[in-house]
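Consider the single chain below, provided in structure tokens and representing the form predicted alone.
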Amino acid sequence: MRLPESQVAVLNAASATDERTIAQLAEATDQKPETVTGAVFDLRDEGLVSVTETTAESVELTDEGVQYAEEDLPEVRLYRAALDVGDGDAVPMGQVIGASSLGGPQVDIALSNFARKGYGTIDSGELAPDADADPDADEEAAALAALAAGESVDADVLDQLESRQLVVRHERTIRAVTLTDEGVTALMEGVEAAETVDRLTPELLTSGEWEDVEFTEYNVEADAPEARGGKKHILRQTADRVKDVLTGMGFAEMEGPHADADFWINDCLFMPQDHPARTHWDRFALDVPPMEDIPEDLIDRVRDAHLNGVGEDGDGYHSPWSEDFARAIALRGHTTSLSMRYLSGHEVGELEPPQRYFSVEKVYRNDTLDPTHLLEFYQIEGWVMAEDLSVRDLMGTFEEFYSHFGITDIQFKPHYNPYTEPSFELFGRHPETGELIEIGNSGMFREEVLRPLGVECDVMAWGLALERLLMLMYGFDDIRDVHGTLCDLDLLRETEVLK
């Protein structure tokens, strides 16, 4: 029997009684593991060897895990600092954090795990350590030390470390090879190495040697290393798709600052300055100089609308209105700040109806994280300026827009907004759970919004959630699956947005 040289070497190195791994055969034959793997699969196809496969898992500490294994977990450092500073009594949180020398994201990590592990309580800005807690018995800290020493740890603790991104699990397939009876017989009868080539070269063609050589057979079913290149994130793909759809519907795109004056973000929208959404609990205020580039006459008209209303029957809020607060800078909580800039003529000059504008940009809100809320997300903003618009025009626009994404079951619910009347929320049905999910808010801008801006006709407007559109398209039930620290990388690599 004549076989390629690599197969002959593997056949001679294999055993009929003991399993030999690919790594062992590679060392015995002085060949690359991938060469041995190819030869093994070819020999298996000829019935000369049998191959068994097992899966082995290894655990590796991340850089953050290595740091905590050496320096202690942030929550342990916070607990020890609380004991040192307060001698067991409640201490102001800032004082404890300063004493712990924690900085950056480690502060949030320490605070989120402090109460979870029973190290104490956090209430009204004070941290009270539990004197009976034992940081030396912390299972996660002990597991990090054990892993650093090459030891195994409990599976539940390992799951927790993985969820904190302190360890990475690796799975690999181990293949073991054994000679079959046919393989033993072949060796006893004699196996010769045949000279083979793996490609046709110009030299073989010109010399005519190609007629006498034996070409290597390729096993197209053999495992090959997976090469993964970069690709555009599914969220950005969806944003581009939304832009294409809205452009096709006749809309032009708006652009503007992420950090803007509260005047553009809220005051122009007839949002009272004492509204709960405008407190430091719900917005991200920036400690920077106030915005000066706002037309004084526009400020006067907006202030008057807040204090006195618009028109003979108008009625304002009769609550204090501060120009300093209006000029203060914050991260925009919605991209309607762009709509106010464009409708006022401040951004691109005075606009004559009809007009259609949109944006697909990031906004920032101090929300509680959950499957449908993030601190920053993408909003699909849009508005239409024209004469004699109605709610039916607005609903028809949504039906056309969502139909481009295969979504036809859109439901509407009346709603209250300070800036639109009438107003309604949009809901779509989740394809997996069947539940209705809020996907946006919309309405007709009120006179108190439009008249100070100098707009004399109707304007219908909306703000839709890009991430929730993605949930309806692909059945995600948690928007953290597609971006952030909990995102599923395999899902991002494999999902493509359909055009």
Given for the second form:
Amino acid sequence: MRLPESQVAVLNAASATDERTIAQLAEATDQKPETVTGAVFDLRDEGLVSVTETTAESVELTDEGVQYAEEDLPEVRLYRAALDVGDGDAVPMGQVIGASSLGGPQVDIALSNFARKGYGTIDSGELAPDADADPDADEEAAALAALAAGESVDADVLDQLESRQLVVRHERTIRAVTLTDEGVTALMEGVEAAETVDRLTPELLTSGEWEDVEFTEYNVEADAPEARGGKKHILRQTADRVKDVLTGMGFAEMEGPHADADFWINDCLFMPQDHPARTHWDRFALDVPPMEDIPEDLIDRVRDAHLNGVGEDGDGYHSPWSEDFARAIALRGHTTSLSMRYLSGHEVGELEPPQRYFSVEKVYRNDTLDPTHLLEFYQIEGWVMAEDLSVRDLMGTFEEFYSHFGITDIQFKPHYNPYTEPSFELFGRHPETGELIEIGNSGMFREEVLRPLGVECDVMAWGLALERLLMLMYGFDDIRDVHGTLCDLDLLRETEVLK
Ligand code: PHE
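With the form predicted alone already on screen, would you show the form predicted in complex with phenylalanine (PHE)?
Shown next: the complete complex, the earlier chain at its head.
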């Protein structure tokens, strides 16, 4: 039988009666343990050896553990210092600590373990050593010494040392090899080392040598180093997927400025100028010249809606309306500003129903940072314009949209927006925590919004949070897992957005 050299060496070094570990075989054959392991697996596949696997734990002292094994545990040093200073009586803490020459974090370590192990009591700044305590019988000290000497120790003490981070445990798989009957037979019949080559070269071909050599087998199951290239962020991947889904549902994409006039962000939406969301607390105002390019007649109609209302029973806010305020620039707090631009005819001309538009873009809010809020996030904006729309159309659209992402249990809750009536908040169930989380806001635009824009039919609209959709899809519960420097890199590396 002809086998690759490394296998022949292992076969010769293995025994039919005694188990040999990989380490022993590596030493006996003067080969690297990885090479021996590879050879052993191949030999096992050929039935020439059998392999048993056991896991063994090894314990290693940390740097701190080594230090205490050499120079006493901090609590022992504290105890001895207390005895020295006070002759068995209670002594002021500062004095004992000074005498023990413990410093930095070791002081706290010493104090907490001193009390835990009954070396004495600490009361009103005084430390009273217990005369009966015996530092020479300290189990943890003895265990550290034993480990340093390569001996094993009791599991409970080991747990304790591990919780103090004085040791770390490692698990290893130990493989032991014995020759099988076939292995013994093969050896008796004679096993030769075959020269193996791992690639075909022009020389092998021209010399004709290729006919005699043994080719190394490919092991397609071998572990290979993981190559990590650049990759699209899952937020982007999901945004692209959302765009595909909405395009598939017949929507066209809107584009527009991140920094926009308050007119488009709020006034068109019938948001009173003294609405709390329009104060400097909530918006990111920009110190730049006001926006000039806003149609005058539209400004007039919007102003009129705010002051006098729309329609026969309409009533406005009767509060002052400032054109300067409307033209001032801020970062958009929602992408509904884009919907206003498109619905007004300002972007792509007058639109005849039916129409469907969307955007998946960033918005900016001066929120307090927490697991579900950031200063910027992505909104999935959208609207449908048609002659007769009902709330059922709105709900059906969401059901269809979210079903593309495997989410089928959307819930609706009545809500209030100054610009829609009726309005609904959307909720979805978090796959890990089971909690209902808010995922969006929606409604039918009011007359006060549509008439000034010149729209005469119904428009249903929404703003959904892209990050919340991701939470439902992937189960993370902190938005900072996908945004910013605290991102969960494994999540970003391993998650693939399915198409
Ligand atoms: N602008 C709303 C928000 O940011 C979303 C929305 C858009 C609601 C359109 C109704 C209609 O929460």
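Numbering follows the first chain given and starts at 1. Note that the rigid core is defined as the largest set of C-alphas that superpose within 1.5 Å between two forms. As the structure is a prediction and not an experimental result, all values here were calculated from the model.
Taking 2 Å as the criterion, D313 does not count as shifted between the two forms: its C-alpha moves by less than this amount when the rigid core is aligned. Superposition of the core reveals a Cα shift of less than 2 Å for G256 between the two forms. A displacement of less than 2 angstroms separates the C-alpha positions of G396 between the two forms, with the rigid core held in common. For G208, the Cα shift between the two forms is 3.4 Å when the rigid core is held fixed in the overlay.
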